[in-house]
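Only one chain is included here, represented as structure tokens and corresponding to the form predicted on its own.
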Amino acid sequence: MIAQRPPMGWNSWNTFGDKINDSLIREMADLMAEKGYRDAGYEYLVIDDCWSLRERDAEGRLVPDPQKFPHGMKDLADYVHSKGLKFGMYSCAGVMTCAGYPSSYDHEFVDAETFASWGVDFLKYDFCHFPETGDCRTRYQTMSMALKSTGRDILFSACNWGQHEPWYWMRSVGAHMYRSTGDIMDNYISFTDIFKSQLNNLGMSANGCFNDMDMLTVGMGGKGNVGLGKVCTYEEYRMQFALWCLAGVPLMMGADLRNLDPRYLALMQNRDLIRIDQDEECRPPYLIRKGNITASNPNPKEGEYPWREIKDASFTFFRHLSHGEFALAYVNMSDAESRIHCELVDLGLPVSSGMALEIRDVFTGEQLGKKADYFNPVVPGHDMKLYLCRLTKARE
């Protein structure tokens, strides 16, 4: 079964944009195999837009740019496969790709056959330059059928940016993951806005088809194709990665793995975080509480209070995992440190149950012991706390 759990891999777009070539992809394949990414679960290596010539050949087929990919795509796919990885490519449901290259509208079956002949295992399928008269659902259905007609297992990554409410129908047309948002940028506001936009759609994922909140920017440090705005701190990048894992969505890295700070390598290979994302039951997190945060107002103007209320700045989530385990998350999206509340009765554990949670901090590994009745940790601004929990008797 394709995409039994949220797909994991690396995509060229966030860092490199159109600056891609054969040697870069081979180098990334080497790094994914040698630096532990493959063994951590990152199996797809995906080339995004800008890989082809501007025109199809005389037979109407897409042609790899011979300057960027002098050995062709079949040879490159074979190399990626030799590293124990799967090979991904990009096309678009419109008449041109987002960067203006030939695309697959009305060419779905010939393009699917071409991709299969090259050994492609993953197709990211974008939505730029889509005709006004076109039918979005039908065209994604058409490419889904075209991929299946090849007889090759190809993961269908449908990327229509959340247009036409794809969470209601992408599974039914055969997609294995679907973009539910616009493009992510490498800054704090972008990834937190994306996460908040999907609060009502976190349940729209299950084995075989997953809500895709876009590729990770963890570790990019403002460098690359989507660097825009203030550079994220380590804690902010940790929040991004942990939120994606908590949501159980695809983990597609976008940083330059050749120059990645070791802290981010360790973060994106954190076994507990990946285990939460890849949990076999694929259950969504349950939003326990969405609240406001009262923050200091150090320079109040006349008539203002020395504090201010930041709306919808804190979130508490609870996720059922397999084998009797749970994830409990406290998210603080404000600038101010805050104590975030969670009464365990809201998790289904009233005091009368006689039960408690045995809690371990995912980030530090610290064992916090039993918590019953309530658990209200202090969370720094632009940060979160994430715990793995098990049920236990409150008193033994």
The other form holds:
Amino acid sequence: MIAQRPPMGWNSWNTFGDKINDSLIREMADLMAEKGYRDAGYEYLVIDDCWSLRERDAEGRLVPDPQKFPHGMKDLADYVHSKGLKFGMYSCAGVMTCAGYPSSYDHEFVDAETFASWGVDFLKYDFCHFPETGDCRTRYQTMSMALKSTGRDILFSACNWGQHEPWYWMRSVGAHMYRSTGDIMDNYISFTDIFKSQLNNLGMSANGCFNDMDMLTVGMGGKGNVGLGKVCTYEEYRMQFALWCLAGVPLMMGADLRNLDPRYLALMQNRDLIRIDQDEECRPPYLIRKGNITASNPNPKEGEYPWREIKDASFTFFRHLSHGEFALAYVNMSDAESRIHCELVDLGLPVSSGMALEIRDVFTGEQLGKKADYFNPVVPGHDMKLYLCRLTKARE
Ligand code: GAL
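Starting from the form predicted on its own shown above, please give the structure in the form predicted in complex with beta-D-galactopyranose.
Full assembly next; the chain just shown is listed first.
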């Protein structure tokens, strides 16, 4: 079965946009194999938009741009496969891709056949230039059927930016992941907005079809194709990665792996985080509480208080993992440090149960011992805490 767990890989769009070519993709394949990404689980290497010529050939087939891909796609796919990776490509449900290249509306079967003949294992399928008269659901269904008709196992990554509430129907048309939001930008506001927009859809994701909150920008540092606004700090990128793992969604890296800061390599290969993302039960996190944060207001203007209230800025989550483990997260989306409260009764452990949680900090590895009754860590602004827990008796 395809996509038993949230798919993991690398996609060219966030950093390279239209500046893609054969040697770049081979270099990424080498790095994914040599630098531990493949062994950590990142298996799909995906070329996004801008790989083809502007016209189909005489037989109506898509043609790779010979300047960018002089050896053709089959040769490149063979190389990617030789590194123990899977090969992904991109097309679109409309009449042109977002960047204006030919796409698959009314060419679904011939294009699926072409992709299969090249050895493609993953198709990202976008939604630009979709005819007003077209029916979105049917067209995704058509491409899904076209991919199946090839007889090749091809992961169908449907990208329609959350239009037409895809969380309700993408699983039913055979998609293996569906983009649920607009494009991520490489800044803090963008990824926190994306995450918050999906709070009600985290459960619309499980084995075989996952909510896709878009490719990661972790480690991009403002460089590349989606840099906009303030560059993220290490803690902000860590929050992005940890939230995606907590949500159990696809992990498609977007940074330039040729010069990624080793801290981000370590973060995106963190075994505990990947284990949480890839947990076999694929359960969504349980939102314990969304709360406000009270922060000081040191120089109040007239009519203001010496404190300020920041709305909907703290989030506490609890996620059931397999084999008796749980993840517990405290997220501070405000700019002010805050103690975030969690009474264990709110996650189903009243004091009278006599039970406690044995807690380990995922980011530091520190064992924090047993927590019963409550656990209220201090979380800096724009940061989060993530713990792995097990149930234990409060007194033993
Ligand atoms: C957007 C899509 C992006 C990227 C881009 C390519 O519609 O959301 O992820 O694929 O098109 O033009």
